[in-house]
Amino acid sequence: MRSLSETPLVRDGKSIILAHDHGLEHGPTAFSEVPERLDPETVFEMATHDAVTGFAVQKGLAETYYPSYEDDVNLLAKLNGTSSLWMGEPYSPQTCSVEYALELGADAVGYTVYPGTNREPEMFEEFRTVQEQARKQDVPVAMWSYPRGQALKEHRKPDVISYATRIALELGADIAKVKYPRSGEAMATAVDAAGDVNVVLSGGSKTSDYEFLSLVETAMNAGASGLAVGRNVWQRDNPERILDALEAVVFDGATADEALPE
């Protein structure tokens, strides 16, 4: 099995994954704040900037759009998603097979799993043949590893990240995509949790450029492995800005204030 590091997902061990399933996820409400954003090719653009080491979309978006950038971007193809119009207990459905996605060119796969719903028993065994057939071809898996459920009251609960992260290692994930656990103390924690699994920081809804800067540094100070992020990136109007600014705080280890210019 090839290592982690061997691939072009990683860089110097950690990662920048740039997120573009939100059209699918979130809707055209998504783009309302930057109504250009809705070509993908604009945001295929962003994918290009060097502090960029994969760039996370569905297979439609793959199909249309990969073949221009192929040579600029690395593929993580979105294996499964859901639309928010979906009202019922958390639920994300296969959209792609780990065949398909080599075939678009896909450096790495993705798959998002809801622990703690109802059909946590399902989303597990699908989990499990993407991880096979991935192990098989030699190509990463990142887990978006998201507690949801009736029963389950507060997903961001230190322990709860901490099974999260501890989800994506027993599972066979390579990278496990996970939502900051309030404080840089829990992360560390979810970090130790994960074992050899990389972890990585969700980028979350939009905020300022200085917080969300300082929550990446937090975030990398307690062992993460960088972050996949995509509103807090391509939301912005000056996205290459930020991207220069995460790639000083991610691979460089400037803090936020070093890494914003004047």
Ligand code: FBP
The other form holds:
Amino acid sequence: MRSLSETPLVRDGKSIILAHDHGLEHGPTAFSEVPERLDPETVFEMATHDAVTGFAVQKGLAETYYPSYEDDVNLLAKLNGTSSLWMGEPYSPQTCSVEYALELGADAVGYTVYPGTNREPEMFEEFRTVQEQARKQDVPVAMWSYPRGQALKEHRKPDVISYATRIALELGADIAKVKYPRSGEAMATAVDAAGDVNVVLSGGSKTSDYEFLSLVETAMNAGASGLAVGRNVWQRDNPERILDALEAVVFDGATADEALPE
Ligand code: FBP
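Mind pulling up the form predicted together with the named molecule next to the form predicted on its own we just looked at?
Next comes the full complex, and the chain you just saw is listed first.
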């Protein structure tokens, strides 16, 4: 089995995954701030930036657009997803098989689990199948580990996020993508709980350049292996500027101040 560091998703032990599954998860209103982003091609273009080690999309976008980008972009095929149109216990059904993701040219696969929901047992079982198929094919697995559900009032509590990274380790993921647990100290605990699993920070809703880069700087200092970010990149008018800065913070160890051009 290849180690994660031997895959194109990781450079010097770190990753910047550009996430663009929001058309399914949040709907097209996610793109309204910069209307040209409704065209997925504009985000595929961003994924060719040197900073980006992986591009996470659902299979529909991969089928249509990836053939033109396969030489320049590492595809992380998202294998499940859900819309925000329904109400109910959080659940994310499988939308693509590992086999089909590989046919599309995927370098890695991604899967969301919602630990803590009433449907956790189903989701763990479905993740099991995906993880074992991915292992057989030697393709890395990123878990979007997002605890939620009726019993969880506070999704970002330090203990909840370190439980989320630990679940990724226990269930055999290579990367755990988690929400920020509100402090560097809590992030460091979550990284420790993950063992050898690379922990990447989820970007969250758009904030200022400085606020976002400072958050990434804190997470990196806490031992994170990078980030998987969507809105904080492609909701900007000038995504190249933030990708340049993220590259400096994640791969070169720059501070937010150093990375931001005057
Ligand atoms: P952002 O960086 O925009 O927060 O994206 C990260 C992500 O995990 C996406 O891959 C996904 O579409 C979205 O967040 C889901 O977030 P939520 O379930 O909280 O709506």
